[in-house]
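In structure tokens, the next block holds one chain alone, the form predicted alone.
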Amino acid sequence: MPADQTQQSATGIHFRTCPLCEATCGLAIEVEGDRVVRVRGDAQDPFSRGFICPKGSTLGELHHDPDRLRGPLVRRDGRLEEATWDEAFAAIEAGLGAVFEEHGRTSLALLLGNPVTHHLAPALYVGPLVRACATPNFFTASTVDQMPQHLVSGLLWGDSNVFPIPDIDRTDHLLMLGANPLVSNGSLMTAPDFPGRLKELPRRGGRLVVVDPRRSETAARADEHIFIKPGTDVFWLAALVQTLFAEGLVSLGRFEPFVAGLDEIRESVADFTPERVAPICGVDVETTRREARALAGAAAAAVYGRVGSHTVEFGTATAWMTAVLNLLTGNFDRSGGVMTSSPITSRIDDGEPGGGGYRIGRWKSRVNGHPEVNGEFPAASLAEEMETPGKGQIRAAITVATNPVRSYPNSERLDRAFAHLDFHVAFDIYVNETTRHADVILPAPSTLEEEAYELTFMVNAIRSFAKYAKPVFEREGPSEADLFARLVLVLRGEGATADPEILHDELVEEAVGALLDPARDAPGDLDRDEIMRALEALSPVEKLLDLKLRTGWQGDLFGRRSGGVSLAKLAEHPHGVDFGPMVERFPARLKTESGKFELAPQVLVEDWARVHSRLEAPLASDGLLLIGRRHLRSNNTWMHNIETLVSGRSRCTLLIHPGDAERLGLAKGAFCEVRSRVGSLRVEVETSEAMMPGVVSLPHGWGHDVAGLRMEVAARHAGVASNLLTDDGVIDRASGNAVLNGIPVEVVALA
């Protein structure tokens, strides 16, 4: 497109939605001809109200980063050098080519990461690569972050996708544990604005209860911040709900007909008495029974644990009591505790409660058997599996977004294991830590080239919202969903040259299908010409969006509902729309077996003998125990080449306590190096009253210190790589999680 054109369409002020995080802030990105000029909070956005983070604010100097890649990379003579698309998509074929032909598509791993789940294309054409892909050599970041959820969904109320939001704007006790929504911005919670919310909290009479081994941001805005052991948040709930056990203050509500295993929950925490968990956790029997009798007690209260009671070596335990809890004390699915979204491209079931049920353990890893979990295998066997020979090794790969020698547990052996590939293929906007060994880099548009649709973490959103947006900026080269298409055809074998329309007419077909599918109470008298005319002008993400939006629960039906919702109506509302907060879904959401709560499911009481024992024999607690941390201005790994938000003093520190310190004979600001079982590494000493004693933190993500990096500011601001300390060889048994939080470690004075 000529200059003067482009300048012409996208000069102006464009309302979209930032795709930086969970939180899905509304943005006014002012533009002036090709470039971004100012990016600010949306203040007409009726969920985000105006507010904005600084990762938003740089949305703009990600989409003109230099080091951001344009085009393709092919590796020639050991070097990634610049290659047309059909260089590249022919360099995928023969590659991935020669590897199934010699060792079969069990030695293809596909790899996802959180950003897949930021963008529409993406988030539409990921179950297609899963299926082209037709390996059992699944890993995506839910290993190292939230599959202790999924499994507890599944189970509970069998719906892995299903997870309990506190109901923030209008509860009067929040819980919190392993969370710092004030830095993250919200965890499988969709909430933007987050600190304006907290501030109504109060406001409205309600209470906010932090629990965390350092007095975060959001713990310092807290009525009252618990200090508690790395790792034991299991032992403490356990004791929440033995008190309200012994005390008689469970009240199922109008669940009571609709759960079963209530006896076995109180079998199962009989022996975790505030006295007896106290020890272990370092919370007093006095706090404990009173938050007990507090959340029983409150008009509408709720309990939510994030990252950093998941990522332990009991996560999936952990959520099993944050979910009892929450039922026990009749708080689940009730306005102002815990509920669930409703976005507005599904469809409501308000049926009989009642399903197929969940399982896990379909199929197993090949060398230490660690059975699928919502079909992936754990990010922590991930070396393993590429380092043992034998059939079935993994020797090509496909990362998608990822940057897992960054954010996988044992970078180092991460690191040697991609080097040894026979060929990988990344599908990544920079030449990272991972993304240096790749054979062939496709690297996506920049999402201002991209229509904008929040499809995935509306799933998980406070309220039913909906906002669409046209691309602001001319496409550079081929759009995201046309790289997926050619993707999946080379797998299915129909070429590197193969039309990608013909993937994106078949997904089109196969929706309007399943639309039309007897047997799935289609609704309406639909008829599938009057559908494909009125997608004809569309997209292929438009059309796919476009039909779940028109007949979801809000949508018009092709006409058939009057005012409902479709593409068209969506784009006369550049803000978006809100329909509402979170409603009553249970018991029609119930999807288990038996139609009810099954609160204790063998594979959960099998692993709490686990539990059991350590409260028998609990480790000795003379040592330094290490977790990490998240800062406003850094996602993950991938925000580090952005100036403004890496300058100034390095974050990249270990905050230890004071007292800690002066032990160990370690100064503020000098260097020390921390040794855990896999790894060391040498750091900045920071001292903090804000971390409990015994414990030391450090950042994730960084350590852009590596040669063939291709980010410039990363470099400069390199910091290390927390996770050369975490251990591989540890994991929640029931879910597969990584265990990032909790790691014993050495702290050393140097010279």
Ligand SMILES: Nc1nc2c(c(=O)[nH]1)N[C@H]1C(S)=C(S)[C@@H](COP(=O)(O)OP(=O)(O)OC[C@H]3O[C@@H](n4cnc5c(=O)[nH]c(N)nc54)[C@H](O)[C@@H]3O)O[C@H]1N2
The other form holds:
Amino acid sequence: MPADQTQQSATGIHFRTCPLCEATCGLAIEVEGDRVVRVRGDAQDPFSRGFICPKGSTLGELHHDPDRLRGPLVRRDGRLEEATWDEAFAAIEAGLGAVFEEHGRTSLALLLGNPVTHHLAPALYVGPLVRACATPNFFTASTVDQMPQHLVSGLLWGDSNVFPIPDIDRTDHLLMLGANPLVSNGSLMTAPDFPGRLKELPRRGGRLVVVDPRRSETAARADEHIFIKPGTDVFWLAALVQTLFAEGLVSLGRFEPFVAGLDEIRESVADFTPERVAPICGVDVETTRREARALAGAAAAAVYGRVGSHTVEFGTATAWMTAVLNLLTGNFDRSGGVMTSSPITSRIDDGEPGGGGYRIGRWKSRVNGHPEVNGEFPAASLAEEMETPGKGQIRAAITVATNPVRSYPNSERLDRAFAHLDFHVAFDIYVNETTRHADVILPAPSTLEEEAYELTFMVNAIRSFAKYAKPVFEREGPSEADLFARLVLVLRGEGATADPEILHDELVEEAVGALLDPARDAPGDLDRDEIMRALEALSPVEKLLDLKLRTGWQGDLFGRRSGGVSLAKLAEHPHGVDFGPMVERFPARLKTESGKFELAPQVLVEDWARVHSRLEAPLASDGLLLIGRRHLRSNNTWMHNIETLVSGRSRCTLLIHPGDAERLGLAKGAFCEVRSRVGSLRVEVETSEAMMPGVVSLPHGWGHDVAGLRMEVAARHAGVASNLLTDDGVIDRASGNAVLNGIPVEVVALA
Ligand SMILES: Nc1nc2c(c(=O)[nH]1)N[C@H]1C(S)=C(S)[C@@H](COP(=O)(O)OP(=O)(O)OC[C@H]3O[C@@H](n4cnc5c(=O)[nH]c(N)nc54)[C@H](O)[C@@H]3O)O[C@H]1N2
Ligand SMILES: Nc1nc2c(c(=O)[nH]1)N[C@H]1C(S)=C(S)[C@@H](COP(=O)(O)OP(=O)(O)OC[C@H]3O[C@@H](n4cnc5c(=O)[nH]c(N)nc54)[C@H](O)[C@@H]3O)O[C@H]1N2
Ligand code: SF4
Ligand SMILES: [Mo]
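Can you now output the form predicted in complex with this ligand? The one shown was the form predicted alone.
To see the whole picture, the full complex is given below, headed by that same chain.
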């Protein structure tokens, strides 16, 4: 059947990128009339090669889900009721206006969630929204996730958004900590078909070593699995670095002239011998030395740490040691090591190394004085900012595609804080644990009613890839870009009825202006009127995207570069276009003031004192430590209203080693109570040899058993909210990241 991308009838097969996770799989969506009848992996997608996971195949069910909101809801007499779009924006204008008048702009908080990064319109319009909010109270999922990596990237090479991506298709040795890509399908590593790529690794003679307190699905497939006590990766990585120095294995390769701070690193890790860290980490001395030698000896090796090694008390120090290991073994920016991506929507900087550097703490949070990092405050500090009276207390919130009442630590406290807000606008497709508190809910259209281009995650991709798709279905309501524009215009005081075109036009003018700015080294002899004419027939998001594509490093420069890319060109390739693997980009990508890799920046050296004092005085380790886990059929706090994904046995169980279970009198299938400093919950026990003794695991994102939700399926498969247990009183101090793994808990059998 030929691809039919016309709007008259959607019948046919539509090819587009899955927007549900970072893997960016190509989907083939079969439509009959207004129904999605089947979703398969697109075998002709050169990047994902036909791979699909169970979540992607339910995109049709998500589209047809009767609980997915089709129009706005406005709170009237305490109840969320259906309203028109105009009524919703009028309510926002009145509600926010009243709060601003009484308490000023700093009483507003803006919160962004995960899906913001997966959809085209939010990716393009979120910047203007942040500016229009004009408040320091800015929170995103980054501080319950990867903020340590942003900070380390910013400080070591001067760009907080340049991530070291393991080059898994070419590596000989991959050391992975705190990640389970066989289930998560990868994070800060866009590599669709991770299982397939993993199968190819041993065929090349490569090795995979997984470090994890649970023998995860990925660990079970690895050449070696090393158990480690939760929260202690930093000690073990420091011992690897110490071993490199002690055994003369440091080899900086081509970056020898571009590295500062080597002596400080040697000093910092000097006390972290394999012997010293062994009882802290639970890893024996020989394993540690062997791994250090393996990293140094491999033709190309990559060290990669993710959620389990970032969402811990020493998350930043862990990310630091990870980067240091890659640099000291000559594996940074080397084929088969860790490299950086080059999205075709950006230009390539091939100038001299050096730039403005990276700063944090330009402003501080009100209650506890947390420094901003990447312009954000810690998610774990949101509740205190909402509860603590005084000037600047958060009294209103705009939440965009986020469910903090389930994804941030200490859920119960945050739930109460949200209930007390004066005004709350939620941009979401469901009435869930967070949005049930909202005064206005603005639902985005179905993702199948929007243009699709993976903009954000190409920054983490192991290959440069591009795919563009028109909407599958005609929209029922306003576009997502229109909704963002109207919200921005309300916030700017231009009124609830202001025409969204005002902002659309402004953004295009701004983007073109930046392109033509002689100070910014404009590409070619571009002409404003010519550009505007070329964009004329496109939708607002298409205009902004086409501008990026045509002036990016593969762009056609509006006809000045033959064979170059434009949106129209991409549209001729419905399966997407591959632009090759990652290539060496350093030292030109160094944006530190010194033009060098700053191995030992002051912020990190100061933070290291916390780690060192824990080496001197390790915590007592007789209690249980709680970690998280993900499941292929769940997506953070949502996708639980899709029957196909939640049917069958409950996956929201407490995994515990049989030895621990016996000691505590817990039988498989029985219920237990789990208590932490901040809360408690009751959950079913599941014994598992895959757990390290002393460690228990609970998935996050569940707990749909509260009043006021409109998610019929999810309510029947409620599960429990693991963030009732995570402690907002402990954070990774350098980055502000939340601590979601390694939580001290007590587990008690229930009669
Ligand atoms: N204990 C524990 N907590 C964790 C984690 C953990 O491992 N353990 N993981 C953390 C991580 S890595 C992350 S990224 C965060 C995620 O934190 P969040 O971003 O808060 O969580 P999500 O469940 O991804 O929230 C998605 C929200 O977007 C809505 N949504 C879905 N599609 C759309 C759409 O098209 N438009 C709009 N406007 N809304 C939409 C959903 O209904 C949902 O409310 O959670 C963190 N929390
Ligand atoms: N199916 C599915 N896919 C997803 C998501 C989802 O919810 N479901 N969420 C998406 C999001 S937002 C993200 S950020 C990514 C995350 O993707 P990953 O980074 O792969 O995260 P997880 O799957 O949570 O795996 C974390 C691993 O860390 C281990 N761990 C816990 N504590 C420690 C520790 O102290 N040290 C070490 N070494 N390991 C530890 C856990 O046992 C677990 O196996 O997944 C994305 N993909
Ligand atoms: S792995 Fe991620 S991108 Fe691929 S189909 Fe599943 S949810 Fe979609
Ligand atoms: Mo995440």
